[in-house]
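As a starting point, one isolated chain is supplied in structure tokens, in the form predicted alone.
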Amino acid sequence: MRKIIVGMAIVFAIFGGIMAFLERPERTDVVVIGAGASGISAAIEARQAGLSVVLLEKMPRIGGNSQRATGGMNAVNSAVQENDGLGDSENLYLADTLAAGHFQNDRVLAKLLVEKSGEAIDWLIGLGADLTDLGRLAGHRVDRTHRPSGGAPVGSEVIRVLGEQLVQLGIHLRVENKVIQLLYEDNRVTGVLVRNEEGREYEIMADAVVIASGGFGGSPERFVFYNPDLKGFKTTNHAGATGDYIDLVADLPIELIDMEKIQAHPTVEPHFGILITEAIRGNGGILINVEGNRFTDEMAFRDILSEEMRQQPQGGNFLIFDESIRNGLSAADAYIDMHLVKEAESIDEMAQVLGIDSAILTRTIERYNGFVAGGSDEDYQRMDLPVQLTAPFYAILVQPGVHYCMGGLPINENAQVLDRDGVPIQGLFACGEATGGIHGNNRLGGNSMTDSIVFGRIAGQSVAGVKK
């Protein structure tokens, strides 16, 4: 009977130690927290760096908001760019990126973003990204922002090329792996808790966390509750955008910055809260209110744009464009596709159809088309004048809707996160819309991809850094 009480004691013993094995957290060197543009990115500078890396997605797919970019990614002095002799310059990006966030932006790293965003669009065409088509959105003196050829929506290109680097590198992914708490001792971070798919919750030990989770735009509770003028508004953001990192660092001495500062985006199909691209406006698009008249230099800011187009009567308004307009981005097609588009032969014909009256909307345009024509905008001035309009016409109704959170993790040119005194928190960087302080009060269109590339690639090479 002894021995085989002394027998089960052993078993048990055996039993225990296997489970105190299993149950050891995890250990690795990089942890990413969100599998957008920005977190890939770091996960891939990091893994090429030699570093073991887990990258953990809460939702069930990678991607989050930058699949859904579509007008472009903003860049000087990439290869692309050159070879058109467009005469650009940092300069001239950095003061555009300034003016359009009203000069609130953090100097030194929106001047970080003008430098490295050639590289950032050459390492992406290196991985095999389609980036050579150029065009304008609104803010911008030239042709700087870059997207697929045809131009077709640059967020799910870049995801795609990113997405098979991960398979590459064999970086380790896991998706429907949300993390709800980071672990933090004597002003570092050590690793993260996980809660995955099955509703188990797990430690990773690292070295260095990325927190590339993104904004709140997805959450109407959120961004209300940090700008209430926004209640009621629509929003363009996929619905894993709610700010986790806020929970994430609300015990750790970080002062987040800018939470009020959040991008309504002038063109969004309120329906569906479907963003309709900048490029549509940038190849030569305009906006008419409900009465058949253009009030807006179609290309002003999109803080400007989106006060002036609220004012409108009903509140409502309509972008127009034609056929060329629609053959030179196929983002428009998809539009179509989702019957969000009025099309009409004729401007009369349109005019029915938008209930409109005929007479006016026949003025606008032709009054529009002489401006085109004569290289200058008596009424609002609007700098590009691509196209004159011609039939057939489409049309959208759009109104602006929540789109960019500028506020977000204070941090350095390292992506460090920093304290309340400006001390970085040892092992905890951040990138990506989870960062303030780059875009001041506005977001300059573009830059959103660009951000992500060029600070996730940065927060990488700095995991890197210390880690050696």
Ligand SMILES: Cc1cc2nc3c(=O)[nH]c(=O)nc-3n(C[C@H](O)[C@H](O)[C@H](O)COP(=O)(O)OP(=O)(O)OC[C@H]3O[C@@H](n4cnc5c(N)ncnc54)[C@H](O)[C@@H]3O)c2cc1C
The other form holds:
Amino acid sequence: MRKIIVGMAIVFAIFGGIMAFLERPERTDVVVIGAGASGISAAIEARQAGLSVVLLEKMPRIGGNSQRATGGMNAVNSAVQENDGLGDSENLYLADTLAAGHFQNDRVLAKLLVEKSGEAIDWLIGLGADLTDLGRLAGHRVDRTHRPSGGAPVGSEVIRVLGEQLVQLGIHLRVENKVIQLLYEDNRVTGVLVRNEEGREYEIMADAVVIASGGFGGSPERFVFYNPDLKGFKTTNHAGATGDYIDLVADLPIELIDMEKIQAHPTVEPHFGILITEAIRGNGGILINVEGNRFTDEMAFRDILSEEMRQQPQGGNFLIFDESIRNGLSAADAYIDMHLVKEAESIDEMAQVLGIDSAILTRTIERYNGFVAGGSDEDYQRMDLPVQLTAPFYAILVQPGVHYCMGGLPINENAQVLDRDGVPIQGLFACGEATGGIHGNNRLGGNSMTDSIVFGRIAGQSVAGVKK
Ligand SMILES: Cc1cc2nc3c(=O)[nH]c(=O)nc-3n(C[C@H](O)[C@H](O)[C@H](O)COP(=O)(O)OP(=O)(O)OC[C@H]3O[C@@H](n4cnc5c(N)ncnc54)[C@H](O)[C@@H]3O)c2cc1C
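Now show the form predicted in complex with the ligand, given that the preceding structure was the form predicted alone.
What follows is the whole complex; the chain from before opens it.
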């Protein structure tokens, strides 16, 4: 009898040991939260440095807001731009970035963004991306915005090649797995608590956690909380852009920065909340109000332009472009396919379609074409006047919509998250739109993809350095 009891005790002990082993939290070198451009870039760099990586994405697919990026990605001295004789330089690009941000940018981070921008484009091209078309978005003094040939959207191309790398490097990606808590002990982050697609919660212990969970522009509740002026605004963001990092760090000694700085993009189609790329204006499109008058430099900074648009009669405006602009940008065809565009064979017909006085629209377009011919915009001093507008014409109704969060987690040049005293929190890194400071009061168009790739890569490399 005694032997049986001892035997059973041993069996229970072994079984208990096995169960305890099976229930032990998973361990990895690095957890990355969010599979947009910044998170995937961080995961790739960490994996290439030999670390084990788990990449967690709460949505059913990768890409986040990065997948939606349309207009392009900025860089100076990329292999595409450096031989183009455009006269660009790091100083000029930095000056444009700081001017757009009304000189409220973190200069150390902004300088790093500029210095590493060309390398970021070359890295993506090396991974197989087509970024050979150079254009210009508002606020730039030269062409430095890279996009696929034909002016195709940049985000899907970048996510395509980054996604391929995930597979090639065997990075452990889990979609529909949402991080709901950071594990924090003895002043360091030690892992994450995750909820999977079945609602089961589990822990992953890690030497480093990278927050790459994007902004909060997809959450009207949050953007109105931080900036009540944005009540009623549509958003261009994907549904997962809910600022989860705000909850994740709520119990840590971190002060979020610049949270009220939220960018409204001037040209959003109001019925469907679809962003109309700045590249249409960059390639020569103009803005008119509902009375048919131009009212601004169409290439002004986004914050200035959005405010001017809101002050126009009835708050509605039309973006006007022509066949040559359409032919240079495949995004324009996408808007036509989505039935967002009114088309007309003449100015008279366009005036009729838009319900505008034909004489006013004729005067507006002829006067603008005269400025293009003379090389000087006497009304609004628009610097870049690429083309005269000729029939057939296209028009899209546009209004400002919430687009980008300049604020977020404070980081240093190694993408380490800083505490209230400016000291790095051990084990915690962040990159992309979840971070704040780089863009100051207003982000220069095309700088976010650059930010996500540059600082995503820095985060992955820093994590590897910490592990060594
Ligand atoms: C319509 C549109 C057009 C744009 N066009 C341009 C452009 O042309 N050029 C440019 O430079 N910028 C552009 N931007 C901005 C740019 O795309 C984004 O700001 C940038 O890509 C952000 O990258 P990210 O990796 O930080 O975040 P995201 O790409 O948004 O990725 C964050 C990911 O984290 C996931 N996530 C969030 N919380 C959790 C959680 N708790 N657990 C797990 N996963 C989580 C999200 O689901 C998401 O997939 C555009 C944005 C939009 C919306």
